[in-house]
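The data below hold one chain only, encoded as structure tokens and taken in the form predicted alone.
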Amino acid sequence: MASSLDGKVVLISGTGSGIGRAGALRFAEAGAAVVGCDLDAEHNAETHRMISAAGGTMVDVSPVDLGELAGCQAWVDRAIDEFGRVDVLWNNASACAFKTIDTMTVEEWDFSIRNELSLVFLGTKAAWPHLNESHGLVINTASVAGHGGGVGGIAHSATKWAVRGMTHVMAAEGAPGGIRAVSISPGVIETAGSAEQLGMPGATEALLRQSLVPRLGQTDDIAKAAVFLASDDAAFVTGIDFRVDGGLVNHG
């Protein structure tokens, strides 16, 4: 990495596992202080231990419900109390119901909107004044589902298209204060959350046939992209969606 993140304070949601954990490890390795959060306190504590063992800095805020403004504010306030600033906000955490239109209940739809879309708005709202002071960066985790859609993804595609749109607006509204905003659209990443999908007969083979890079994505692929976007090397990058999908959208 050409430029260090020493002294930067990075808020990452969903650090208990998956992409969030990989991101916390990578940002800490790059010299940033990580303020992580998760609903799962036990797994988030394990991430904290991993970073501490590697000589990094992490503050663990969990359990916290980012679907409520009070939860987001508590997360941001902890960063300010500990470090006095916020340089990067990575809205990564999400949860969604995967159902077809005819089988999805209104409650499952509302759950998906709350936990994939509203928490992006609420987290950004809570951190915005501090990002304005630091001329900081917002990273939103979108998805290749926000570039298309398939059976059972009505809520997920809707929220991730919206996250991409919100990111454009954040970049425009943040520009006067020097705030950059980007989204990252992962392809199919090997995580505990994708294990059921990938375990279906023929699923992995079908995905690999559609991909230009002949392997499944890893959480570290997304983490490294986020660290690059937060670095000075990406200082001229804002208002974009950064696809990290092995060419899935391009080819599939």
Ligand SMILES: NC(=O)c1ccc[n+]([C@@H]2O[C@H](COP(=O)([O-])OP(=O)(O)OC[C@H]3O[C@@H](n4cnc5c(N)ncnc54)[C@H](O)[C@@H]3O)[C@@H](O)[C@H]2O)c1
Second form
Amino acid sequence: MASSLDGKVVLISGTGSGIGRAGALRFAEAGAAVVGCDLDAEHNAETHRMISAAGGTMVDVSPVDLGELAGCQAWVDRAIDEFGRVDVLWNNASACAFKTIDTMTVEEWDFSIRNELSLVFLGTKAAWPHLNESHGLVINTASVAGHGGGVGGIAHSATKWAVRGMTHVMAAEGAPGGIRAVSISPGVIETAGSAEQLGMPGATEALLRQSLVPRLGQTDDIAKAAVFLASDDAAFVTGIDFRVDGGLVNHG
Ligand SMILES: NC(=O)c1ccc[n+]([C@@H]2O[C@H](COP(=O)([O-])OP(=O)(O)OC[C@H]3O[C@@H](n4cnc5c(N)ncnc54)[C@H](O)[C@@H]3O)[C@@H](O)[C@H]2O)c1
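Given the form predicted alone, state the structure of the form predicted together with this ligand.
Up next: the whole complex, starting with the chain shown before.
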């Protein structure tokens, strides 16, 4: 991949696993300094080692809980202390309860809103002044669940539809400061986060039948899309949702 992000400082959340880890590896490969964070310090340290071994730059801020403004602020402050700027904020981390309306508890609902929606607002709030200075970019990880909704997705669809709406607001409010904002909607991607869903009998086969590209998504599919959106080649792109779903939404 072309080294197009030299000198950029990129904050990515959830770098201990799945899409966040793949994103950290790709952004580092493209020349960016990655400021990664996660609740899970052990797995994030592993990502740190992978990037160092590949000759890239990553600062590891973990464990950090992005459900609190203080956690988000610590993450952003670390980027400023180390590099003096923030060019890209990728709000990617999330955790959610997948339950039906009758089985989801109020506590599980609140947990999902906190860890899938509030952290997008809080991370953006903490980074906003620095993004205004750099005329930077916000990437939010949404989902195909933010284009529809199915059984067990009451909280997940609520948050991911909201993330897409928030992205429009960020693009509008950011425009005067030269900030772009986009969301990415992954289809079903093979990660620890989707293992339970994909492990249900017949789930993978049903998905493949609905998909125009007959395979499951990989974390690198999303990482490469994010690197493109952060590059100068995407300078005219803002306020959109970029679906990387193998045609699932068109066809499902
Ligand atoms: N995997 C999929 O099929 C899929 C599909 C569509 C959208 N997404 C979205 O992509 C993003 C990444 O998904 P993934 O499958 O890689 O997830 P994952 O579960 O593999 O990784 C998420 C990471 O976020 C961290 N995290 C969760 N809550 C946190 C908090 N409060 N503070 C700090 N870190 C926290 C977790 O520790 C974990 O390491 C999520 O926003 C998810 O909703 C995933």
